[in-house]
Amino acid sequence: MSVLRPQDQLPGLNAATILLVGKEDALLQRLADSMLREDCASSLKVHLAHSLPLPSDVNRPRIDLIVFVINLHSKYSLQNVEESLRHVDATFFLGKVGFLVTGAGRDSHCSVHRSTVLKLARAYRSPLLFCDLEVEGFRVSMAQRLVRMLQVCAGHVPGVSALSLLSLLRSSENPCLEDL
């Protein structure tokens, strides 16, 4: 069992890379295929995987942001991202790892509720974004939302670091109880 850790591999130069996990494989490729043709300084890179750990490659590049996907419809897809955390480094969660939930518009079909992904998100400090990945539009702001966290996750952003990016997320939430 392999703990995937961000300091694994050397920064490539002007390159970034984002992990996507999870079971919705046709969401999943479409969202990447958005990511590639938003227009970006860095040579961007995306991988899918279902679950980690991801199998041992010493050619994988170093990965800069990793961003597990729920559906609220499926609770195999919420177990499989609470099994894939297991194999992320702590280090991972200073701002180089985001939940992204997909699902959220069509409340009477959900199997997950939305309290449930919010605590895992709280509970692991991260960020955690809406999006219904089956609209167009919203999949191309999404891609542009996500470039853009992960030119800052790369360090291709001056002045902003990952963890001052999470900061800046977490203040724009309403605070919880347990932050007061």
Given for the second form:
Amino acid sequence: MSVLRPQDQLPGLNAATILLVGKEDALLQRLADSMLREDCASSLKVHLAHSLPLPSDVNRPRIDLIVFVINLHSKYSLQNVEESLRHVDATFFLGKVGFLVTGAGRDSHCSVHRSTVLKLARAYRSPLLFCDLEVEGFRVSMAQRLVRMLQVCAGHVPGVSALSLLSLLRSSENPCLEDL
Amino acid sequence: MDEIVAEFVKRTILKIPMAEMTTILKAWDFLSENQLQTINFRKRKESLVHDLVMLCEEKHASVNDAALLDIIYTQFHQHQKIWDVFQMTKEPGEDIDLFDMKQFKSSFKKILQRALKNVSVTFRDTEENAVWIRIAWGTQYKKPNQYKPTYVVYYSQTPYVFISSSRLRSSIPLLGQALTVASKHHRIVKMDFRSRYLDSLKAIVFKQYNQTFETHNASTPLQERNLELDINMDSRIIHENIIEKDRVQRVTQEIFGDSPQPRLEFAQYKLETKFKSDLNRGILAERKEPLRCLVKFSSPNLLEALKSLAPAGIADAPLSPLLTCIPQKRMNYFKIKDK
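Counterpart to the form predicted on its own, namely the form predicted in complex with the partner chain:
Shown next: the complete complex, the earlier chain at its head.
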């Protein structure tokens, strides 16, 4: 199946799986390490992929949250994410997708404009997170945030669903009247 | 020693950093052991230099001796100059004569001295049948300027010459002529290959660094690498694209080889191609003339940087042949035109 669908499989017991999509392996690996160091009641799994579609012959658990990682220093990483988005089913975008942008700190190295990723996140109605993944402190706090989001998306937090989390996140940013 | 020579000796010694002073003076071999022992090398540089110049005066140092010291200094500090690579060719029918170093040197010197009355030429032999030549240029009426010399490194068993680039453009044709005639070649051509790192230029031109070896058991290294990855990584992290990663590693290794890359600092592409755009026609797309633009890649180690692009996920593998052909073509200045 070349399109990822959220309800394709039954959930595993106490399992929460996140898929990080991005071309720069080293950054994804470090983020994955930071996430797995967090104390978490759920049993976490992190899948790292360069791009979508994923290889189809593999047995994998249900994916609860997809985070697309874009490096502002590289147009190539933006292109990669834009192409990968086509292989995600629309129902995933009800709170189970997020965009993570790195590299905003070094403005002189940026070849992708911030407004481009803002537009992308708005078009897909998904949260946009900024974090410089190369700095350990920022990466650790982002990892904590992602672990909490993942637990919500996997349904492990009673009373909060992915969709309600999404609407909570949106109202804390600028309400976009043009979306209505 | 007249004033000019004394000044030249003093300025040359002054260039040498204190840490290298004894090494370079020993390599120069002009001042004897006894003389060097009378010097206190712990003094401040100015007075040390003064003492050394006095010793040179005692031994009647000539321009040639000072020029030799200058060559040795430059050999220790090769990266302070930018080196161009030139290639000499013989006529197709010519005999291959045995190379005679003495005859080359005297012939080279004679040709330059016949053309310009005032020119000072100094030679220093090094290993690998190479000779370093230092030329200080003058004119019919002016004495040679010792502070803007040109250095030539000629590997006599090869048709390649490395010349330090200098502002004195007018001297290059004469230098080329002297080199070709003295070494019994027919033509000399400047290759578009330039760098500060003479060793790297040599390694690429003489193909002295390991490129790729054909291995029949190409599958086993791959499996070993996979095992290594599994041991180091948390088993809760799953790489979806292992096959793709391996392919990228393999392609990169095929193109660049395993050993460290020779060091170049830039590659420059002069484009004279028509503007091509994916978007709707703009003003630029309608132009008939080529759009002239210059793209320059700089790096502390350009080839290593290119090698790491695909594994780091910043570019697709294989890289554009325009980038990977640099060692094969022995060029880092390109002119690209539409076909």
